[in-house]
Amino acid sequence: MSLVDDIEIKNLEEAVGRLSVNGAIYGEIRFHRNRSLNITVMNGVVLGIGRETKEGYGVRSIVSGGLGFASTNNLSKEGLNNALERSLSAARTASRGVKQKVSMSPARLGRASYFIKPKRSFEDEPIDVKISRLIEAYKSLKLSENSFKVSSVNIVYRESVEEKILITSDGALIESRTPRISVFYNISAQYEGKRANRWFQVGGSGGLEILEENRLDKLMNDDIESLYINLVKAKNPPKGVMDVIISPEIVGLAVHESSGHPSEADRILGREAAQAGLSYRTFYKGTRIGSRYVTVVDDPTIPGSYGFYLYDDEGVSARTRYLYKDGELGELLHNRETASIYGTTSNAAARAMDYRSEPIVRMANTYFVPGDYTFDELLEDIKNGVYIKKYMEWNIDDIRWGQRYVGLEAYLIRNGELKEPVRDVAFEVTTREFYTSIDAVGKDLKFYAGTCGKGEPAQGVPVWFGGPHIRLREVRFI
């Protein structure tokens, strides 16, 4: 019996063997169960409560260079056998038209079990207590001041437990259980005909301790204050070329979008072109992308992280991946298929959202490596600039080269000191301009939760992104 309830490993091993007997040079079976609870509260009123369990098998096989994937939520022996047959049939069909034969690169495969044990399990807490927590957080909010009003507050609480068993024909056997919590909120406010909104998400792997570390009432009240500053106190934004300090949340977003996504090997190969575009790394001929202060990594193994895992969904042992190192382009994110194409080894970037999803190349926890500057040291030699503390919107093109960020809460900098707030400040840069402009990096590393979307059919997986405060010189504000 497996450590995951009700699933016999022996039966899965026998099933993988049948893939090989029937002509597969590679076979893989993944049992994948996601159990979740969602609570939605709008303006202090419960709009919905939903529980969901998604469980089933995902089966992949390679026959004569063709890859076939099939899934089923029928956990019986007959249901699994049917999925095996459909995977083999799809692989045989694919092999007849494939131009480049699919293969899996050699890899360091694991035979291991890992289970995250939360400090405070959310499974033991009654649902009415969870609802009360959200309603009390809403009641703590300062919703109006003179003509400034918060028009809506939407809060979505989600807890989930993800359980997996992965067995491959070349030796991987991984069992895992990962509990996660996240809270997403969206706050809209208005003042004298002007409107602004702020959305935010916190999350991690573990239990209720995540909510204790990220107090919802404090976070939302702080964001309401940011909305108030933007709508009531802030002046018109500056324009022209000047220095800028950006906060960890903007740094995290930037590295996720302009370093992480363009480093996905399947995107570079063109497999995301129809849904999400290509990558500048397809055509960029240089190796240097930024100043020597720029190092960006993606690391699935950070304890408590929202994108945590120790082995990916192909059984490869996870490790830190250096996407940029000291301003130079680093490694790509690979699964075993793309690694085979590039003549390298997988760095454990294969992730699947659920049993119905095929493992594809994904990020986990992407961040800008901190330096040794304090915030005051970043400020002190800026004569004329801007500090952007929180963002309201962002855009990036489909090759991840041209990008734009708009601040929600931002301040002018004069002679090394923060001055009056400015609203809707916006700057545009290319990816290379962004990273080459960095001349100082703070020491205050922070992480932020998100759900990263990719693929067709679409898959959303939990991630962290983050970094410290950083300073950029001579950025163009529009």
Second form
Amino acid sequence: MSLVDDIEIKNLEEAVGRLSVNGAIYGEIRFHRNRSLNITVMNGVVLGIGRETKEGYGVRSIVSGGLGFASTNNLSKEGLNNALERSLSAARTASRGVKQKVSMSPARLGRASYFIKPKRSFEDEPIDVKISRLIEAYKSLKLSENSFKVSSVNIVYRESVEEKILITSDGALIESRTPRISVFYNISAQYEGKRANRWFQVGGSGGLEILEENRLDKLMNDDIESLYINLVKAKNPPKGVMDVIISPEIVGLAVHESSGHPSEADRILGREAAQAGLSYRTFYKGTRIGSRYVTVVDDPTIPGSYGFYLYDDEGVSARTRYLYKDGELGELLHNRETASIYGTTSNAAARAMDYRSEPIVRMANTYFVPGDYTFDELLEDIKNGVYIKKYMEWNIDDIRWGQRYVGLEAYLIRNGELKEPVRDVAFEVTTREFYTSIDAVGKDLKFYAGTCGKGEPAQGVPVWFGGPHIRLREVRFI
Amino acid sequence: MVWRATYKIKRGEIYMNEFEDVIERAKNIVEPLVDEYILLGTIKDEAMIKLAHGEISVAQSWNDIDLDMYIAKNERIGIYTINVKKLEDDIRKAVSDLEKLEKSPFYAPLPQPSGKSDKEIDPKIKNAVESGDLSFVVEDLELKNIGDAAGMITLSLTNELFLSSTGGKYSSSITKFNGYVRVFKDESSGQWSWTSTKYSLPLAKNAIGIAKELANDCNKLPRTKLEPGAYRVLLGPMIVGNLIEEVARAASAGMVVFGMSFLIGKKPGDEVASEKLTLKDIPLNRELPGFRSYDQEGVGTKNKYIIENGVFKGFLHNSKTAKLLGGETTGNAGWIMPQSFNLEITEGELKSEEAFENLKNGYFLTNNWYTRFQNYLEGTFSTVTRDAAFKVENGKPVACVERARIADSMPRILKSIEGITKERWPIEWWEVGTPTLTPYLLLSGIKLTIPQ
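Moving from the form predicted alone to the form predicted together with its partner chain:
Full complex below, order starting with the chain above.
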């Protein structure tokens, strides 16, 4: 038997063996189950609830250099057999005329079971108590002040359990169970004909303790205050070249977009070229991307993190990856397929969203490594600048070079002190400008949850991103 | 192998009959326990090849059987996926959940069913997805000669069974042939897409041809960097498809309820766009894969205007948003969020070859990605261009420009439309989730930015 009640490991091992017998130089079967409960609360009242269970087999095989993937949610022997056959057939189709033959790099593969034991399991609290918790958070909100009004507050609570059994033809056997919680909310507000909204997501792996560590009432009230500042207090944004301090939530987003994504080896190799795009690292000349203060890490093994795992979906043991180190370009994120092309070993970046998804190169928890400045020390050297505390818009081009951030809550800095708030302040920089202009890094560290999209069909996987406050010199505001 | 024969017998019509029995059993269990229910069974077979550098990077095949259930009791609402092997347990657990809820402000009685069963099947697609083998597509599209290209081609067959407590009992079967290709020529690239319910080779070959042509045209020209400013702009169908999907999303009454629509506060009759723009939701178009004759509440779908000659015609509703905001369902139900099924911008008067001439001086942008709203309620947003983008002077492309950003406001962009081409393309890809029949749009005063 296995961690998953109704799945027999010996049946999966036997099935993987049949992939090899039928010509696959590599075979892999993953049983993958995602169970979730969703509760949607609109303006303090439950809209409805939902439960979802998605479970099935994802089967990969390599035949004559071609890679095939097939999935089914028919868990019968017949269903699995059919998926095996379709996977082999797909691999044969993929092998037609292929010059860049797919192979898997050698790897030290795990044979292990792990599961996250929450401090407080989902079963400790009945649904009505969970609902009360959300409604109480809503009731605590300060919804108006003179003409400023919060027009809607929507909260989506989601608890989920992901269970996997992975077996590969070259010896990996990994069983895992990961419970997670996420809460997404959107707050809309208006003031004298102006409108703005703020959405935010809390997330982590574990149980109900995540809600106790991330107080929704506090987070939402703080965001209402930000909307108030944006709509009521803030003045027109400055333009031109200025210094800027950006907060951990923007630093986290920036390193995810312009350090993590461009370091994905499959993107560099062009495998995602028509979807999420390429990477500047395909064309970049040189090894330095930023100042010596820049070190960015991706680490799946952070306890409690939203992107937590100990073995990836190819059975490789997870470890910390240094994407940028002291301003130099660092290692790429690899799965076994890309590692084989580069002649290296996988650093365990293969992740699949669900049974319908092939494992592809993904981030887990990406963050800017903290330095030793306090916030006041970051401020004190700025004569004329901006502090951006929260963002409301961002994007980046498809080679992860030109990026843009727009502040929801931001303040002018004059002579080392925070001054009046400014509305919708925006700056655009290239990745090199961003990282080379950093001259001081805070000692704080904060993480944020998100769902990262990539692949075809698109796969959304849970990630954390974060960092400390950092200071950038001479950034152009538009 | 033995299971192949079993599989061939099992799937197809025989399998659908078995699935009907499962849904009938589910109905018998749930009916006495709740006030209202909808059971939605889906059998979907899909196969895809993904390309990188002109080769197949992976071939994929999916078989899924799903049973989803909407239930309401004493005005409490729940939505569930049901495991067909644990039918009774799952349904009873779902019903017991409802007993712990308060009345939902979102609740509205299910409307009377008025849809009909329908099918739009291309046998070639059906046969291909049932075998999971797309090797013939490689031959048909001459992919070995495609050169340095990335992309994806997918074929699918979706069979659906709908059963509701209001007496709705419908089925639909739809095939789909969808793809997009990004062709590279040195430092330049061009990307185009197609989508259809039919295995239309001319459509696919034409899209591949356009992607090649854009890459080649861009590559022949000198490269230049755009200066930030406001410009006359010609947007290609890939970009228009992406932006117009955002407009249709904002027209979903669900986005109004959730406080994420820039059309909030608009009423039918309000002028929201240039009089040249007419945008329709066209679920009854059989050529586009969003074709369907009933929505998720069993209401008959109909083609409808969202914007007609620049005038807003109304929000897309299901029964719940209609009750909440006032109005009637428009046959656009998802169970929670109203949705558009297929979109079209009605054809304009410009001939494609006249578009450059009419642009005179400005930029011709062909593709974009990563559209993000700065402010959902005011409609300010930005999106980043990719692939071929041209600087145009005196009606002629003179340079290929690097990646830039449209950073503007959706309400303003809608009002700045000056011209619409007669020719239109069916687009669906990573950044355009709703099949959309779209022309080129000529706009003025569009704000473009780039990091300096």
